[in-house]
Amino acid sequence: MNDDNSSKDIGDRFQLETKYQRGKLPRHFLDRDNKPKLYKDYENPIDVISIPEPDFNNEAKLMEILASRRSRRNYDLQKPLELKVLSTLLWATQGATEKLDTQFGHLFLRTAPSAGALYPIETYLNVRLVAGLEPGIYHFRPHYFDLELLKKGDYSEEFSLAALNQKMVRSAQVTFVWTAVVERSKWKYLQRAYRYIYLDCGHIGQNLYLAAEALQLGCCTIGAIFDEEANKLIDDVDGINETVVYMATVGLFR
C-alpha cells in the first residue's frame, strides 16, 4: 500500500463506512449454490499424520486459569512438546463439538464460536520440536483431526523474522499460524466481515491462552506481523484469498 494521505487514516475509514446502520443495512443475496467450502484441504500433501485423542482429565479450575493466564515467552530449548499435549491444544482451538447435517454437507460446530458459523480461519502450525513429529509446516483438518504436513524442516528463524524479529518463535516449541479464507465470511456480511474474522480469530487465540494455561504450557499471541513474509511462508496462501491474520507461540516454559 502507498504511504500517502488516504492510506494514513484507512483503519478509521473502515470503522466508519462498515457501520450497520437502522434502515440502512446492505441489500445482498445469498448465492447458496456458490457458498465456499467450509474446510480446506490439500490435494497432494507431503503425508497426513493422525493425531491421539485430546486429554479431557485435566482438574484444572477455569476461573484460576483465568486469574493465573499470562503472556509466557520463555521456552525451553531442549525439551519436545507431546504430541497428545499438542493435540489437546488444537481441539481446545478449533476442536468439533457436535456435527449437523445441512443442506450444504456435515457441520462440525466447534470449540470457538464463529459469526453465521461460517468458521473462516484455517490452523498452520510450525511445528519445531514435538514428539513424534518431524519439523516442518502443517495445517490441522479439524473435519478429520489430523495434520497434513506440507514442509518439511525447522522454519522457526523465517517465522521469526514475519513476526517483527520476535525471538521467542525461534524457542517455541509449536507456532500456531492462523489464516482466514477470506470468502467464507464475506459470503455473507460483505466487507464487514473483516470485522468478524477478527473476532473469530481473538476468540480462538483466547482459547488456547487458556488451555496453553491449564497444561502449565507458556503461550503468547502475536499481532504483529509482516503479513506477505509470513503468507510466502505457508503453501496456496495468497495473502488475498487467504491471509495470515495472527500467530501464538507455545512451549514449555522456563
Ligand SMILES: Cc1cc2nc3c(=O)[nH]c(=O)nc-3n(C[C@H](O)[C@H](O)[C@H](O)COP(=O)(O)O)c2cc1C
The other form holds:
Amino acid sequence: MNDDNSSKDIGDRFQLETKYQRGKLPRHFLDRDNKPKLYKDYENPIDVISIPEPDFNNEAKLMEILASRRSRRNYDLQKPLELKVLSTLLWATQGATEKLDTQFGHLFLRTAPSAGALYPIETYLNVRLVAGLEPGIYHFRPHYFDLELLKKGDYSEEFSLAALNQKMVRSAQVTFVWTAVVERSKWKYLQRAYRYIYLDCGHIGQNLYLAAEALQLGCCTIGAIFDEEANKLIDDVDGINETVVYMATVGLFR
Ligand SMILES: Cc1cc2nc3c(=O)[nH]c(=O)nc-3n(C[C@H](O)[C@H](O)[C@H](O)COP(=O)(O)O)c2cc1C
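Switching from the form predicted alone: structure of the form predicted together with the named molecule?
Below is the whole assembly, all chains and molecules, this chain first.
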C-alpha cells in the first residue's frame, strides 16, 4: 500500500488513517482519572419536565415491524402526539435498561449499543405539537428520564431550513436532533472515535424507526444538514466539542 495519503481527499484519508492494522495499533494511555462525564446536565434550563413511564404494552411483532418499516414523510399538521408516546420513543432510542456500578461510578446501559459504553450521543427535541409540552427545544436526560427545556417556541421552520429546507420537519410533531460529545469517545478511541460515533447514532436512529413503526407513526431520519445552522439552534452546541450528526422527524400519519 502507498503510505503517502496526502493526495487523497479527506474522507478517503480518514478511512485509511483510522484503520486498525495488526502490529500498528495506536499507543495510547487511557487516563482513567479524567474520563469525560457520560451525562450532560444544563446549568440553567428554563424548566425540567418529568415525563410519563414508557408504554411497554405493544403487541407489534419485531419481524413484522422490520418488514413494514419505511421512511415516512407526510404528517398530520393538526393532531398532537401524546406525551406517553414521545416518552416511549425516547426510551426506545436511549432508555436506560441496566445500571452498573463501575470504578467510574454508575453506568446506565441503554436500549442501543455504544462503543466502549461511552454513549457520546445526546438527544435534543424540537417539539412542535405534543400534548402537555409547550413547543420548544428540549434536551433529553436518559439518567433521569426527563426533559430540560432549553428554548421556548416552535423552531420547526429553522430546523427545516437547517435540514436543507426539507419540508417534513415543518409538519413533524417532533424532530429528534442527535449530537455527539466527541471527547467522550476520543478519550478512548482517538481519531477512530468518529467511526464509532456515527455507528452509535445509526443504532439509535434504527431504534427510533422501529419503535415509531410499532406505534404506527411516521419516521424519517435526516443526514442532509447544514451542520452549523443546526448547531447554532441548540444552546451549548459549538460544532467542535459537541456537534449535530443526525436528525429524525416523527409524526402522525396524514
Ligand atoms: C444516514 C441516512 C441519512 C438519510 N437522510 C435523509 C434525508 O436527509 N432526507 C430524507 O428524506 N431521507 C433521508 N434518509 C432516509 C432514506 O432516504 C431512506 O432510508 C431510503 O430512501 C430507503 O427507504 P426506506 O427507509 O423507506 O426503506 C436517510 C437515511 C439514512 C440511513
